[in-house]
Structure formats: C-alpha cells, structure tokens
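Have a look below at one chain only, the form predicted on its own, in structure tokens format.
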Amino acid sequence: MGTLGAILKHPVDIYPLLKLRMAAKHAEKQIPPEPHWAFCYSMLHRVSRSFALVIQQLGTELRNAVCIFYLVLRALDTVEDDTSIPTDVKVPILLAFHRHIYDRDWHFSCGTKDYKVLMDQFHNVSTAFLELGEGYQEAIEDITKKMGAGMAKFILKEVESIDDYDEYCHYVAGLVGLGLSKLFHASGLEDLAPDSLSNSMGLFLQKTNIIRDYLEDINEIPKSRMFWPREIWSKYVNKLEDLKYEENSVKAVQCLNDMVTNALIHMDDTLKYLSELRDPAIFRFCAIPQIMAIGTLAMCYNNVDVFRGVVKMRRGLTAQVIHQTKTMADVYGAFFDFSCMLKSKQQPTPAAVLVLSVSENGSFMYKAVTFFAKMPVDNSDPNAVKTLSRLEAAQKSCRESGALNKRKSYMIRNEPRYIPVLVSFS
C-alpha cells in the first residue's frame, strides 16, 4: 500500500518507474553465462541494485572492469565493517587484500547475508579479475592496496578532526573516484581526470552516505561505527551517540546541518569533473549518483528524522533522476533544483506546496499553493550563513552554464520559497 500511495501522490513518477522496472529486467537478462561472471553480476544485483542499474550505461569491456572493481572494494569494505573481527586479524587482511585478488583460492568468511556469500565465494571475483586487461588489473590493484592501507590506519585511529574526516573519506571513497578515472582512461574513452576532482567526486558521495547512515552506524552491534568528526559533533554534544536522543533534537539538527555544509564544499569540483567527460555512457554512469547525493543532502538537511530512522529519496524520484539524466544541462538543472530545496529549508515563511500532474499531451505541469509554515530551524542556525554561501556559489555555476532552461525541472521556479517534502519524500 505504501508504494501505491506514493504513486497516487506522485503520478509523474509512473512512467520513470516503469522504465526503471524494464531496465532492471533487461539488466538481469544481461548476466553472462560463464559461472564466475554470472556470480559477479548476480552478486552486484544483490548488494547494490541501484549500482547494478547505473553500470548498465557502460560498454561491455568497461562494465566488466567496473563490476569487478566494485565487488573487490565491496569485499574489502565488508572486512572493514565487520566489527566482530579482532583488530589483530582484520588489519593484516586489509593490508594484504590487493594480493588476495590474484589468488583464485582465497576467501575469508565474514559479513552477513549477501556480503557473507560474496566473501565465501570470492574466488569467482578473483577468477573474473584475472580475465581483465592488464591496464584494468593494475588500476584495481593500486587502488585496493591504497584503500586497504587507509582502512587499516583508521581501524587504529578515530576520526577526530575535519582533516581526519577528509582523509578517511579519501581512503574509502576518494580513491574510488581516482580508480574509476583510471579505468575510464584505460578504456581509451576519457582523458585522465585530475586527482583533486576525482577525489571530490568520491568525497561528495561518501559524506552523503555517512550523514544519512548516522543511526545505522551508531547502533551497530557489537560496536558502534563512528565516522562523524569530533571537531564537528563536540560543538553540540558530549558524545556522538547523544545526537540520537530526543532531548537533544535541536543540537542534533544543528550538528547535522554542520555536516551537510561540510559536504557541500565538493559541489563545484563535482560539476567540473562531470562537465569534462566526453563519453555519454560514462557521463551518465558518473552523473546519476552525484545527483542522488545532492538530492539526499537536500532531504537530510534540517531533518531530525536522520536521528530517528532512514531518510532517502523516494523510489519514484530516483527513477526520475535515472530517466532524465542525459546531458550536462540535466546535471546543472538538478543541482540547481536540489540546492533550491535545501536553501528553502533555511527560510521560515512563506512556503509553497508543489502539486505535480501530467497534462493531456503528456507534459509535466507544476502548480504551487502558497501558505505560511514555520520550519524547525531557520536562519538562526549557526551554520546558515556558510551553508547559504556554498549553495549560492553552486547555483551561480549552474546559472552561468546557460543550461538551466534546457531540461525538465524537479521543482517550480517562480515561487520564492518551497516546501520540498512533497517532491522529495514518499
């Protein structure tokens, strides 16, 4: 009933959802017949359905390399995430993981559910890895070695400062950005992107995930996972876990907004990286997750529900992003729209409900109903000025691109303020 209710609330989602369903079925039919490759693509569908869809944008050779890259790093991450593994066992595995990918017989039992299956049958991933071209193998090995070393470092070290936070995110995600850029270059389809831009692509996604997953990480058993930097959260509470308690809601939201503001610093680099891609398939593969990230940040900002449960984009809006993202104009438009949504949450009054419908000729129609509503936190938020500055800088880049009128909008333009909840949530 929940899904049906969401569709009835957002009829504009119906066509993109149907397209998404068709794409998922097509992706399942594309699974190769060889047992080790069948395992890899089936596992990709099980551990990340969204990534399994996005990866279909790529040609076969590059798609295979990215699939294996993802599974190798997912396996490495499974070792890091398993809090039941003693440190003296975990650290050597992380440091040697780049060698294990060459060993068809290596496996290590850890993780739960699908991740345990991945680790128990890792020999399938190694077998597929050894069939990749040498350039792809070298890139994957290099990034795996660096990431394993970085993860091992932070097993023994807490995230204290913002510099620590950036370093940790570099190891677990910035390196993914660098690795993907190397794979794109090895394919001959792209020039090698600057490391700083590739790093920012990863950091923007990782910081979004860390913000969104606060409650899941802090409630991890047998031991909490704490990635929010002490330099930020200690301004608001004495212990990181205090943010989840209702009596600390105001401080929790202020801390959350501080974290979101920190993530927004990577927007300009992300836009620059995407604008320099040449291959349409690689562009879509890279652009869709970045739009999902800015959309998720827009929903998390000023939202106490981050400390109560899961906050994420509704499936219909995700389908719209996948369906509509084809050109850089779509990226500029999405970043501008979601920045407007985020910025509007700083404003207490007035507000507008967006009513979306489809006209008789099938085009989108947006209708705004204005009313006054008090937001939980307004411009008195201690980070509001910095947040606004970063949003306006990104919006300036989007406007100066000259592309804002060349794509379908996620929201209406002629109202000064919005309640984005009806567009963003189910």
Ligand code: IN0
Second form
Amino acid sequence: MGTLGAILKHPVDIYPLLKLRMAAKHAEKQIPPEPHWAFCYSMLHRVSRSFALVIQQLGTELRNAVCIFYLVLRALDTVEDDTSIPTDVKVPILLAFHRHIYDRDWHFSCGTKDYKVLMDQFHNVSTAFLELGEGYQEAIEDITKKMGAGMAKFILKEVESIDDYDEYCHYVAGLVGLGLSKLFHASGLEDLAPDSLSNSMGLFLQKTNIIRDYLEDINEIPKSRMFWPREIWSKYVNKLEDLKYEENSVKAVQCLNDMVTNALIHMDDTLKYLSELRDPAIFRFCAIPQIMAIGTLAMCYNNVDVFRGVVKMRRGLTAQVIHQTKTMADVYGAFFDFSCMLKSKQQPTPAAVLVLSVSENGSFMYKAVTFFAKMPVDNSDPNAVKTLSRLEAAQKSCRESGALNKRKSYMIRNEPRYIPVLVSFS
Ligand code: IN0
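So that was the form predicted on its own. Now I'd like the form predicted together with this ligand, please.
Next comes the full complex, and the chain you just saw is listed first.
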C-alpha cells in the first residue's frame, strides 16, 4: 500500500506523522558546525531514521557519547558484514578495533553506500571520540574490545544451539546494552544497571530484527550469514531456506512462532530495566525501541508474510510510539496491548453471524450464531501454551503496575462482525 493509501486507512496517523516530519527537520538543523561533529551527526541521520530522532532528546554531552558509540559499532558491523574481506584480514581488524578508535590516521576501506563513506572518513569519528570525557571513552573502548572479540569468534562458527544464539546476540546487541548503561552512569544521571538486565534489552531488540529480516537475509547476494538457530529451525525443516517455499508455509509459521516465543523471554527484564530509569530523556531513548520491538513481534507472530516480503510497523504507528511514549505507564500500556494482539492471533477470531430464519407461516426471527473464522495459516501451533504463558506473565506485571488505565491504547478493538445471512426453512 502506498503512503496515501496508508494514511487514508489510518487517518489517526496524520498528526503524529506531521509531528515526526517537523522533528526530523528540526534535528537536521541542529547539526553542529565543527566538521567532524557535522560528519558524525549527518552520518547518524543517514544510517538510522528513528534512532537519530530519539537520540536528539538527550543532553549534549551524553548525546555526543551515544552518537559516537553508535557509529563505532556500525563501523565494526560493516567490517563483520563485508563478505569480500578474507577471514585472515578481517579477524585482526575486529580484534584491534578498540585501539583504532584512538588513532586519527587509521582507516580501512570496506562496505557499500553510506557505510563505505563512514569507513573511508572514519578519522572524523576518531577525532570526535577523542573529545569525549574519559569515562565515556573507557566505556566505548571496553565494549568495542569485547564485541570485536565476540564477532571474531563467530566468523567461522555457525549458530547451532539456542545457547549459541544467545551468545551471538550478547556480543552484537547485549553488549550495546551494557555499554549504554555505562554511558548513562558516566553521565551521572543514572545508577549502573545490572548487566543481566542491560543484556536482555539488547537481546530483545536483536532477536526481533533477526526474526523480521529472515527473507532479506536469506535472499542476500552475496549470501549473508543467518542467525536463526539450527536447534529451533531443524524441528520444522531440513534446510533454513526451505522456510521460504510456499509448500512449507505451515511448518514455516510454526518455526516463526517458536522464534517469537523465544524472544518473548526477554520481556520481563526489559520492563524491569525501564522501570528503574530515573532520567526522563534517557527513559524515552530506551523505551521507544523496545515498544517498537514488541509491536514488530506482534505483527510477525503467526504471519506467513515474514517469508514473502517485509513485515514492519507502519510509519504512522512508529510516529505514534515516538510521540506517545513518555512514562512507564505508557510502556506498560503498550506491552499490554501488543501482548493482547499476540494472544488474539493465537486463537481463531470469533465472528458472529445473524441468521434470519423464515418459518412456514411467514414469521421470521434472528438467531446469533458464533463461529470461528479460518486462520490465515491453518495450524495447531506446538508452542502455543508456552507463548501464552510468557504473554500472560508479562501482562500480569503490566496489570500489577496499576498503570494500565492511565494511558492511550494502541489497540483497534475488533468488534464482533455481524454478517446477516438469510436462511429460509421450507
Ligand atoms: C541501539 C539500540 C538501543 C537504543 C536505546 C537503548 C538500548 C538499550 C540496549 C540496547 C540497545 C539500545 O537501538 C537501535 C534502534 C535502531 O537503530 N533502529 C533503526 C530501525 C531498525 O528497524 O533497525 C533505526 O533506523 O532507527 C538498534 O537497533 N541498535 C542499537 C545500536 C547501537 C546503539 Cl548505541 C543503540 C542495534 C542493536 C543491534 C539492536 C543493539
């Protein structure tokens, strides 16, 4: 559906979308005058859309540190992802990246498009990094070192077991959570969060990305590496790519639901981490991506389109999340609503039919009959009970917070559909 079509279908999106556009224009005007900082912020705008907006609300000092942290990690990722670099060249770069960020003369050309520009002009990132406070520099160095070593370990290793999956996600995303918590602490605005909670924040985001991007990743040329763990997909198909073929739709959706159920494990820690933040700007910065993640999981669950094209939250809903997320009550509300949506996709939607019965003497009466509409993919999901118990545990936390009635809802409640049917008895 085109942009106009989407707006006509969801007119409530118009106001948040306009606000988002204005915020983006405002953010672009905020780009600092120093050339190295100007490079870093315009690069951030080019490589991430909503992240570049969300970061704007942080105070200058912390914002600069997070911007550099993000670009350093994107650069490390560009080296890891570039399949044209031979392993014996790639591994030493990944292992030494934490030292390269101190060296204004270092650069390594790789990647494509915006990422190539980032790599070719990395001296701007190093120059800006060297202007950060010592506490910020140490946090970024420490995480870059650990992430580079983790990525090097997984260059030749496949993600086989669920433990491997958690370990890989720890290196590329959990460590981002640990690093951000260190930066928040270094700013003096937050206590240092426990590592396990920071790790879960990253895992929840990364597992959602891995699920959503199945088709894009499997179709990539040259072939990209895949991160769906064999321990999960081998229960459903012989080869990971078999999930994309239409004849395997039922198995594919069961496997997808298994992956979503695995990601849901991190919901509780995510809610706990967010509830312990004190600074309103840091809170919003952290909460928005997590709400987008649960929203994306709700869209992906039981949805065969994950194997056919792109399943993403529509731009208007993203804009609503960005503008409506202010307090923990909003987070509980969003997690509760998206969990409801997930639950509603578990069972067939009830539809009521009004049956008009006409008797022999010409009198008639209506009878309401409830029946269950056919599911998009007709399966009896082997993980349904596990999924439900994870959703109910999260909903219990949301309810027990006492915050559920103080917020706007993301749910468009599905009224029972009444389909008048004329049936005559002769
Ligand atoms: C992130 C995270 C991020 C933001 C806020 C708090 C976090 C706490 C723990 C871990 C990560 C946290 O957010 C970004 C969001 C992002 O980039 N969104 C894309 C949209 C998309 O669909 O990819 C955008 O265009 O805006 C994120 O995904 N990651 C990330 C990377 C670095 C930093 Cl400093 C923060 C990537 C990842 C791998 C999930 C951690």
